[in-house]
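Listed next as structure tokens is one chain, alone, in the form predicted on its own.
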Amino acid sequence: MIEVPVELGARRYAVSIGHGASRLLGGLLAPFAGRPTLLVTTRKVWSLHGHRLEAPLRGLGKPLHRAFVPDGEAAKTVATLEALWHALYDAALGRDGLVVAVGGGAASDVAGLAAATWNRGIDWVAIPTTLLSMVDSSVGGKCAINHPPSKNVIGAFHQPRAVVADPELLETLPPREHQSGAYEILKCALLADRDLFRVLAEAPPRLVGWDRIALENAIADAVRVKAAVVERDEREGDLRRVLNLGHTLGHALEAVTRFRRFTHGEAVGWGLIGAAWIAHRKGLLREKGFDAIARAVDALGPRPRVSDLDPARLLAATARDKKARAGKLTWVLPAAIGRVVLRQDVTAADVRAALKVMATRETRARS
């Protein structure tokens, strides 16, 4: 078992990573035993994993109530949040209550936001069941729902009290979902871990069939990168913005296609290529560096096309990015493998040039 701490003083918590960790929930979550508990999951996730999770979770919650949310981004709506508030009320959860999120990033986003807003904030823990959620949404306390056409604009910072990541739960995932999470691991490597970048270069496409120890270590390394940033900038004042590498264009791709064409990771993969090209265009990244990043993205597997999307709509979507300040959008651009810079001088011409380069790589990325 690998334990990665997220050091936030009184709100410190640990991310426990290891094959079979879900069978040890009783011990890992022992500090929360005996509380009234609301389990938030999806019917699909529960049908796949409920048989191994229900017994340890029933030992945790006294009593244990259950609420189902829709799969994927469809869960991240005001209607779903309101339904969870009703479930919390019906379960009579007071400030000693506990929310347990079991599922992917969307389920944990809405469950965490429900916990953040119920009785002005109650505890929650995450049991991620996708690779993407293990290395991204379960760590850092950013909980949100969407407000079409914008992503994650209604939310809060509300740290979980514990995260349990069991890679055995990934065995039921389709290859495309493995790939989606792999792009977030790659993002972390580009931010601050050259060794992780080299390890990913030797991994199989979509990480399918990867050695279990290598997978655990890659998850832990990505979590360490994110934890180090969160510890220094919990509420995204400045430094934490580096975690948005690949996300400015990525979120725009998701928004203009109404979250139906790309998985989040696929959109981020395209966003990494776009950000790398903008960095190269501005003289921040050598051509060799751009080629290395683009090859690493392509090596993880195919992605849906981008060439048919209207550049004007994508530009408009980036302008509505929730991280814009005083009308200016800060872009995270790679300056080398393991180092990024923040820039506010990215122009519409830069973005259009990046979109053209992204389109030229579709033959290597078409799903």
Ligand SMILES: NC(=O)c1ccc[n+]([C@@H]2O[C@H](COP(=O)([O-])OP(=O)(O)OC[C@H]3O[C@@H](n4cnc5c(N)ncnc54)[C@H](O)[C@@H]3O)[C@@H](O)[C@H]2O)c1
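If the structure you just shared is the form predicted on its own, then what does the corresponding form predicted together with this ligand look like?
What comes next is one chain alone, with no partners or other molecules.
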């Protein structure tokens, strides 16, 4: 078992990572045993993995109640949050209550927000079941629901008390969702971990059949990178912005396709290539560096096309980010593998050039 601490003073917690960790839940979550507990999950995840989680969780929660939320992004609504408040009330959870979130990032975002708001904040723990949620949602305590068309605008910072990531739970995850999480790992490698980059560049497409130890280590390394950033900037000041590497273009791709074409990670994968090209164009990154990054993105597998998307609409979508921040849009650009810089001088021409280069890589990447 690998334990990665997230050092946040009084809000310190650990992410425990290991194959079979869910069989050890009783021990890993022992400090939280004996409390009234609300398990929040989805029917899909519970039908796949409830059989192995039920017994340890029953041993933990006294008593254990259960609430199902809708699958995927559909969970992140006021209606779900309200349903969870009703469930918390029905279960008579007081300030000593515990919320246990079992599912992907969508389920844990809304479960965490329910915990953040109930009685002005009760404890919660997360058992992420997607690769993306193991490496991303598990660190930083951001919990949110959507206010369409805006994502994640109603939320809170509420750190979990513990996270248990069991890669065995990923055995049922569709390959495309593996790939999606892999891009967030790649992002972490580009931020601060050259060794992780090297390992990931040689991983099999979509991580299918990847060595168990390699997967555990990659999850732990990505969590360490994110934890190091969050530890220095818990509430998203300037520093935490580096985590947006690949996300400026990624968010724009998701928005103009109404979140239907790309998984989040696929959009970030494209965004990493775009950011690398912009960095190269601005003389920050050598051509060799760009090639290495683009090849690593492509090696993880095919991604839906981008060449049919209107550059003007994509540019407008990146500009919306800018309005939201009421200032200049800050781009995170890779200056080398393992190092990024923040720049505010990215022009429309830079973005258009990046989109062109992305389109040329499409034949390699198209799914």
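Numbering follows the first chain given and starts at 1. Each form is matched to the other, and the largest set of C-alpha atoms that superpose within 1.5 Å is called the rigid core. Keep in mind it's a predicted model, so treat the numbers as computed, not measured.
8 degrees is the angle through which the smaller rigid part turns against the larger between the two forms, based on C-alpha superpositions.
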